[in-house]
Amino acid sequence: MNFALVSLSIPLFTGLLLLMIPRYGGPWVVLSSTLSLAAAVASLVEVVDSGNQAVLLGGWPELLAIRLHLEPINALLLAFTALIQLLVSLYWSRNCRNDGFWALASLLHATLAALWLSGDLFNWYVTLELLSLVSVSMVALAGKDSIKPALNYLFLSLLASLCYLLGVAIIYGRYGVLDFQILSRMTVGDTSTAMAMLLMTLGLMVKGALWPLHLWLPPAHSRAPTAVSALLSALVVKGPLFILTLLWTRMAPMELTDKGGEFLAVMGVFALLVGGWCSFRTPLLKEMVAYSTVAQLGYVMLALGLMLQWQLRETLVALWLFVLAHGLAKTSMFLAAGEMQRIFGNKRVTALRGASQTAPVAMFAFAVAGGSLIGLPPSGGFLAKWLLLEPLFYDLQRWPLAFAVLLSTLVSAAYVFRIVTLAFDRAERGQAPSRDRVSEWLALLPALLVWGMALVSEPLILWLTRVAQ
């Protein structure tokens, strides 16, 4: 547990230091992310070798203390967060013109680490509020065009917080505890518990931009600075998803899981189709990638819903694979999209005509990451999608869901190949745009990592099958 606390403390102290001394933030955040990644990997090795761990802060008794817990899944997310932070920091250190970004990025990293390690409903509320405030501030860094999307994000996030907090209050009034592991042994399927689960689920769906409560995400992600868009899509929306998964798989009583699973699965199918269609139709490049996030989160909702409704453990493994593969792919896509916008000086998809000749590496990064979203083998997206589809083929009653997943794959292919087709059109003659080749290669790196998941696919799936229970 000590390594996990170190992984949390390093970005926290770095962020506080940069608030007071904002200059030269890039190198400090790169160093901080590297050290945090090393500590997170050590904590992952530790928990795999020694088993689950917990610590009660301040020496208070169990029901009063802030309890942090370390399990293989949240240790993996701790390392994944530090990795994404490091990749984005390396890219943005070449492009950042706002010193305020670095302090906020470090505080975002620390907040996510605290969220992964927290073990009770109220601590999650605190970390969700901090996550929203930091994220809104980062969106607003883009200037006056981003103020309205940032305010919409803030107001909807506050409404979601009220829903979640009201659900927490009902749970506390009913059971007198907030620790989710204790609650997992106490909850029953009565009216008050059902109301609390509904309120918390709705609040988390807004914060996680899950369809149809996703309206803040496309404008916020598309108008934020490039690095912020990557962090929001790869990491921030995964925080509420993580809590939602633990609530329904660990805490919810069996009497409610069937209805909850049906609701989440249906919402997931609509997210896949509607989000994909919006992504195909939008004329703006980063907005296309943002709507793609709404669609791809539908796979996570569907996987969670199927696990709850039919107790398909394979879908829970698919869920965590989707989280990892989507985070890497979206990091690459947003960085590549931002790089191409900078090169061409235009935000529209049509500006990418001839991009394969004028920005080949950035375009290649976008296409490779898009291949994972489509589910082309042997990418990480393919591994997750195959695990999700495989149990659906064994039962005729599940074939409509399998058809929806395959249809959404075609929609994903449509919006990715829409960009690729334009990129391979003949470029207009004129002065060659300026390029930062190092930034383009840094945008490609996460895409290569998501395809590199195939190299460790068998041990990774076996390990997740063992620990994702």
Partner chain sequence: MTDTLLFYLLVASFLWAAGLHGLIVARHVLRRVIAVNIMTAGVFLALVTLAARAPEPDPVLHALVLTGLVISVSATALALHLGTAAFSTEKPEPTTR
The other form holds:
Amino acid sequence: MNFALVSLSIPLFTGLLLLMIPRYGGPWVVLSSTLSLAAAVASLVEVVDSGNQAVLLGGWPELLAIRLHLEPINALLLAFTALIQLLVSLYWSRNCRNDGFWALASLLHATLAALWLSGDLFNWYVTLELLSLVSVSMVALAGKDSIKPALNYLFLSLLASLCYLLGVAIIYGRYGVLDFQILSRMTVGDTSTAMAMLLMTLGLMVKGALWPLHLWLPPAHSRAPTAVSALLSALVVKGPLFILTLLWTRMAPMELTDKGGEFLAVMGVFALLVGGWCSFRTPLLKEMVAYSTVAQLGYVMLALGLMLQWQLRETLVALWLFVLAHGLAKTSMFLAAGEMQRIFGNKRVTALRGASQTAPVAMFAFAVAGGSLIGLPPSGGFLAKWLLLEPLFYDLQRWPLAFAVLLSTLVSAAYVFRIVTLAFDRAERGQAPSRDRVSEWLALLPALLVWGMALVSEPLILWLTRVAQ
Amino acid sequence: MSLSWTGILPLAVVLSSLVPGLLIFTLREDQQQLRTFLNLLGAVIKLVLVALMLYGVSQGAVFRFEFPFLPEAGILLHGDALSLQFVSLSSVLWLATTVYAIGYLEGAALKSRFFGYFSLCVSATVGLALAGNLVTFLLFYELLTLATFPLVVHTGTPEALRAGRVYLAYTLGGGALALMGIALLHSIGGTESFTTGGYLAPLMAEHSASLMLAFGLLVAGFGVKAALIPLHGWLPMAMVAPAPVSALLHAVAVVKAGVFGLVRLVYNVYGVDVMDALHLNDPLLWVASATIIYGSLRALTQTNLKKRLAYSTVSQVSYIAFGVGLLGPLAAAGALAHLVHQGLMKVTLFYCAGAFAQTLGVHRVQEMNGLGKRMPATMAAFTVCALGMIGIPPMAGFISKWYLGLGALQVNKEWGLAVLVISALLNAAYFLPLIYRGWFSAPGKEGWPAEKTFQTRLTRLPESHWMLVVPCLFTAMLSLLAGLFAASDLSPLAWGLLIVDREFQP
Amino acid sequence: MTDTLLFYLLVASFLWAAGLHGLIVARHVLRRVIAVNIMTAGVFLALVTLAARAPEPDPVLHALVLTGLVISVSATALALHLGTAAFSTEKPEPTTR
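Now that the form predicted on its own has been shown, please provide the structure of the form predicted together with its partner chain.
What follows is the entire complex, opening with the chain shown before.
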């Protein structure tokens, strides 16, 4: 547990320090996220070796104290957050033009770490709020154009928090407990619980940009600075998703899971198809990547919904694999998109005409990340999709869902290869744009990691199956 | 994972083109010599390794490379007789095509990218040939799509990009269908290694509907690459790619990968008994026959030489699917021999077409008048292989068609013979005019459309760049030998018979 | 549950719903900030009411409301800052430090 707390406090103190002395942010954040990654890995090893752990902060008794708890999945997410943070800050320390970024990024990291480690409903509310405040500020770093989307993001996310908080109030009024592990033994399927679950779910769906409550995401993610877009898409939307998953898989009473699962699965399919279609149609490059996030989150919803509706444990593994694979792939894709946007000085998709000749490595990164989003073997996206598909065939009733997954594969192929095909155009351009090779390779790195998941796929899947309960 | 040489060799065969390919990506455009060296080194090493493996298999060694991937479905590379037939074909033709491509692309831009993807493409093909279970097959099947796409759009013209989009739409769609089929089979019976006689027989009683659906999905998935109608639309469009790429698509990699998938599916996954019991072969047979006739008819009307060859491929490759669908031992031997024969002949025809286009600017059928006087060696190679395609004895094409015909009679499907005869007549109708024009018509008065002289330090053949001519002659000679010495132990036919022996007499 | 408590809970839900309505309908930044604050007040009122159910007031809920107030103040501040930036014509300075 101590390692996990270290992994949480390093970025926290780095962030506070950088608020006071905003200089040399890049190197500091790279260092702090490396250390935090090391601590998180150590905590992962620890939790695998010696089982789940918990700590009550401040020496207060149970029910009163803030309880932080560490399970294998939390530790994995902790390490994953530090890894993404490291990859993004490596890239951004070459390109950053705004010192405000580094303090906020560290605080974002610390907030997420706190979110993974928290275990009671109110503490989650606090971390969710912090997450929104930091994310909104980071979106606004891009300047004038991003203020409107940032404000919109802020209001929607406040609305969502208040929905969530009202749900929490109802739960507390009904059971008198906030710790979700205790709650998970108490909940019954009465009206007030159902009401609370509905309110919390809606709130979390807005925060996690789950279709159809995703409308704030594309403008906010596409207008933000490149590194911010990457962090938001790879990590921030996963926070509410994590809470949603825990609420439904552990706390929701049996009577509700069936309906809830069906709802989530259907919404997931819509997200995949509608989000993918929007991604295919949009004329702006980063907006295309942002809509692809909306679509990909559909996989997560579908996996969660299936798990609830049919009690399919395998899909929970698929869910966590989607979270990891999407995080890495999306980081790479946003960094590559931002890099190319910088090289060509144009936000439109059509600016990428000929990018395979003029910015080959960045374009390659984009395509490789896209391959994982489509789910081409042997990428991480494929592993997740395979685990999702496999149980769908056991029962004739679920085959339509399997074909929905097939269709969504084709839709994602369409939006990725729309860009890739353009890149092979040999139309004459003006002078060759200036490139930064190191940046391009740093953008490629996360995509290589997501394909590299194939090398450890079997142990990873077996381990997740064991720990995902 | 074993560390013995029999475990490493299949992997080494795949890596022998993958590693040079990745290195080539990093080269600058002007590092011509190093690039050529790496290309040829990879091709030669692969040939040596394949020869070693052929020797090993003949001595009874088992080549297996395993690597964990999905639970209960690892990556398995496995060198059996069938996979070696495909591997040998693709590694020999890769060497020839590499030489040809170096000559063809002399002076063109973006060669590092081209040869990089070229090598990846062959690695994927070889991996696919060596794949020991469906999951591994799918993996390389998709990688093949990804590696060939940049080659199809290499020229970057609007037509090339359109062809690339169509190609992707078809092949990724096919790949997705194949994934569904494979996941379906995996969920009902697990993923086992390819075995002689198939492994699905125990599931037949309980899951016959699922097995039929999976077969439909997989045939549609593989049929896209095999260009079965109505899934053939991408192939004629992909003609905008450079000639070496067309050669690769048609003879070595993509189309063959689809057909090879069908062969694996029928013989090593479902098995003849299950196919027969579920009556899965009849639809396959009808589609294949329809494709044979349709492809030939369309080829007749094409005025562009490469397009005519492309429709000819649609038709000729379906012979293999046809032979597989007949489910008889003789037909199977014919189909497997045709896998190699068609590859050798079609690659030569595309080399020749490319050489005509590159040297003289000849793209259309009408422009071929008098080619025989200007480029006699190339035209001779073209003639040999065109006659082989028609099926004139003793050419290679005749041997495989003969066995296919016998196979049709063996399983009492006389109508199959009619399909073969009609197709042969159509083949003659679209190939003989080309040969006639080449040798017996006088060249047009206005001269060749775009004649080009090649400057090389090496000896200059009178007709064209030596690197364009020698591969044509080499593969034409191989196809001639495959026909003349079909009865010897080393011929593709003999190897096909050996595979069939194992399949039908377990 | 006494009638008084029920009354307060009804008021709380009304405030929450009114705030929600305002947030969805209003376009002006200031109106939306106020709407969010009304919504917040509704939730806090509900929490405080629930804390008064027993003769001994529940300290946990009071602690929660205090924490919530801090968050709500910071969120309001950020919203006002961004709102000002949106109105000013020139490029805004980096938002938070």
